[in-house]
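Presented below, as structure tokens, is a lone chain in the form predicted on its own.
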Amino acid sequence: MNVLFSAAEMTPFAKAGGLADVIGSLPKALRRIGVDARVVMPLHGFIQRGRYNIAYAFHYQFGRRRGVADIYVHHTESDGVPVYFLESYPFFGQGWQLYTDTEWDKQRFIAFSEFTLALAWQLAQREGWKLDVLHVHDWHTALGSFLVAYSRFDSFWQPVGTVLTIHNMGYQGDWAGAALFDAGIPTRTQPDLLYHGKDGNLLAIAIAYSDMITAVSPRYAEEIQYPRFGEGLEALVRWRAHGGDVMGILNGLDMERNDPATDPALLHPFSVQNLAPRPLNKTALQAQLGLPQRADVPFIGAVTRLTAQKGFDLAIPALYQLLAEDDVQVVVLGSGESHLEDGLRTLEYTYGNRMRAVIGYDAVLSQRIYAASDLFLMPSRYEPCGTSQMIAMRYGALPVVRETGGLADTVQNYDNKDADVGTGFVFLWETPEAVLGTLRWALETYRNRSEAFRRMQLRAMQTDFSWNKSAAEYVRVYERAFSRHRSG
């Protein structure tokens, strides 16, 4: 089966969040198992071609209502997956921004998805490969399911099927209708788009028309069918659901990527059998941050964008009280809100000695963070699958963190026992008291009761989130989406 996903960004090229994490991974994992599974994507102008071996390799027009557009096709393989980046002026190629005006985005977004229709009939005439199946992902490809339900009347794109998958229904493509008229897109007359209002919007219009829709976890596939966490979107997806067309598929993990014996970012590689070095790492992290250097001191870490989606308005109240009271040091990295990342600044300079916040991203120090950490914090609002939590996990560090989405299909709450059962700490209410109350709770496990916090250690350690799994569950969405336009 031919799968060509299309996505605006994929590691390691662009990465603003788990959504270029899955693009880098799942087609990988798809390969493996005999699906010849490749990926188009912007050739957004940082990306650096030559590190990446990057290459030109063939040029296409496309007309669109306002004349004739200029595709520049590149092409690598990153891990044995083909990538197609597409260039076209004024939309990709240049500027070092991922995401910039919104408005603007609805436009350059609207002009890709056209384009990978267009590239898809090219790799056809040019090289016979055949598409069987078009995934797009959230709102910045979603109009590409749209664009082949109209063309199902060309025997080209007649059984080709369809996947939307959901990575953050809070981000969706609204208000989009002005640009979708000016790019000449026909119009959209599903019933149940125009009955919700929903017809110019990107996200909503790709629930509509996708042959299968699929959420990044069992728990968020059902949390987005009703309005706290389905952002108005509730109503078409519940429908969907209905029909048996949505589902809930856990992303994996690149296990051989986040590997803390292979890692090079750790200057003490460790593994579940030889556990010995990794305290090494704390001490080594707290040379690195300027803290006192002790290993017998919990360590909670964070890695996150700060935004209310991640709750750290909820966590900070939090850390006030914990680090008044009690012997910890805390590490945070991120950047987002500037009212959370200017109370992690104050935070840090009323507990200089035992707290850190490093505003903006390092790859390398979230890395030294997971390996270091006994605790790690996540306190989401809503999470709708989550990689940190399973980083964590892999590295040795008991997640604390919100039943929700992703974090509550991953993370298995402490028995309070002997650990029979568990691999961290989970609270439920929103609140700065459930916070404070639930890392009380992973202290006094971690202080009292070690030898159970070691049980949870290595069972998080050894908890499989490969894509093996889900890589195979995609295979029968694929098959249920394509069989639909099978003829005969």
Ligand code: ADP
Given for the second form:
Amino acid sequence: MNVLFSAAEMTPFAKAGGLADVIGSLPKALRRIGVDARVVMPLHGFIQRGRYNIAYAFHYQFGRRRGVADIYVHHTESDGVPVYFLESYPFFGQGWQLYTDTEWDKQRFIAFSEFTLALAWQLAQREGWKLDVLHVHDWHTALGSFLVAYSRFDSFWQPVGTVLTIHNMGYQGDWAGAALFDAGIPTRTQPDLLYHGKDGNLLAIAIAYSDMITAVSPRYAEEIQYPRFGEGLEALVRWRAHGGDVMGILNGLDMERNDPATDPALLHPFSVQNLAPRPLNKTALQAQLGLPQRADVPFIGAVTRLTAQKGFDLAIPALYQLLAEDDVQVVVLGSGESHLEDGLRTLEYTYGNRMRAVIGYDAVLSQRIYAASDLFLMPSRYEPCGTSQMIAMRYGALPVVRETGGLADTVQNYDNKDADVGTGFVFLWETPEAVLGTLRWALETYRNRSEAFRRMQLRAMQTDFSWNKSAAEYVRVYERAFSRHRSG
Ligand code: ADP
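For comparison with the form predicted on its own, would you give the structure of this protein in the form predicted together with this ligand?
Okay, now the whole complex, with that chain kicking things off.
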């Protein structure tokens, strides 16, 4: 089966969040089980072509409503996965940002979706590679499903299945009606979209038109069918779910890139078999951050985007209280909304010998935090899947999380006894008190039930977060999407 992934980001070329990690690891896992998965993404201006052996491959033209676009295709292989980068002036090829102004991004990604279909056709002509399924991701590339549906009169597109994966319902590409109109794309014809007033919403269009829809965890696939997490599209999702077309498939983790035994970022590698060096990572990080070097002090880490989604408005007041009353060390690495960045800076200013707020993006430091922390804080208001908690568990840091989305699916709560089950500490309420109370409970366990804590740590590190199971589930989704147009 030939599957073309269409996405805005992919690790290691361009990453803003978990989406890039999925595109960087799922196609690789699919290829291992016999799917010919390939990726098409924009040639963002900042992508280092030399570093990744990205070479110019060919050029084609595509007739848009307003003139002809020239598209230059560049190519490389990433861990055996063929990746095509599209460059086309003025949309892609320049600029230092992954995402720009929202209006311009809508125009750019509408064009990208058109170019993607044209690329699929080019690949069939030039390389004899004919796609069976187009797999689009999030709002950026979502329009592809609609464009395929509208091209089915053509024998090339008639049998092609489409799959949409929703990585985050919080970003939809809404109010794209004018840009779609400008591009000459007639989405106004779909009655359900019209009924819900979503005919200009790129993600909604894909929910209506994709053969199959997946969300990145089973819990999130449920949550988005209701108003709290559906972000206005819940009725559309529920309609598709009633037809049996919505599935939750948990993201896997790239177990090779995230391995504490081989991670080049770590000064003291360790594994389940050889856990002894793990505390050295704590003292090394304390030294790096200028905190007192003490192996005995409980160390709480967080690595996060600082947006409302991630719940740090709840965590900051909880940390104030905790740092005032308890002997702990805390480090938060993150960037985002300025009021949260400032809140964390003030926290560091107040508790300078116990708290560090590192504002920015630092891939090496993030891995060191996972390896050094006893507890990993992730109080997300919503979390489609979440990668950080899985990395934390693999590195032996027990997550303290809110019970939502993928956090609910991946973190097993402590049983409050000998830890015969459990890989972390889970709370439900979206309040600072819940964060504080759960941190206290986790710290109490760390100090007074160290044997139970150790058992959880080992269980967390041994949990299989690989793509094996999920990749097989995606194959079943592809088969369903694909068979839909074969049988008819
Ligand atoms: P999201 O995709 O919503 O940001 P995830 O938990 O799925 O959340 O993925 C976050 C990924 O980005 C993790 O690999 C995490 O380590 C990384 N990350 C987030 N913020 C930072 C940061 N400030 N510095 C380094 N890595 C970060």
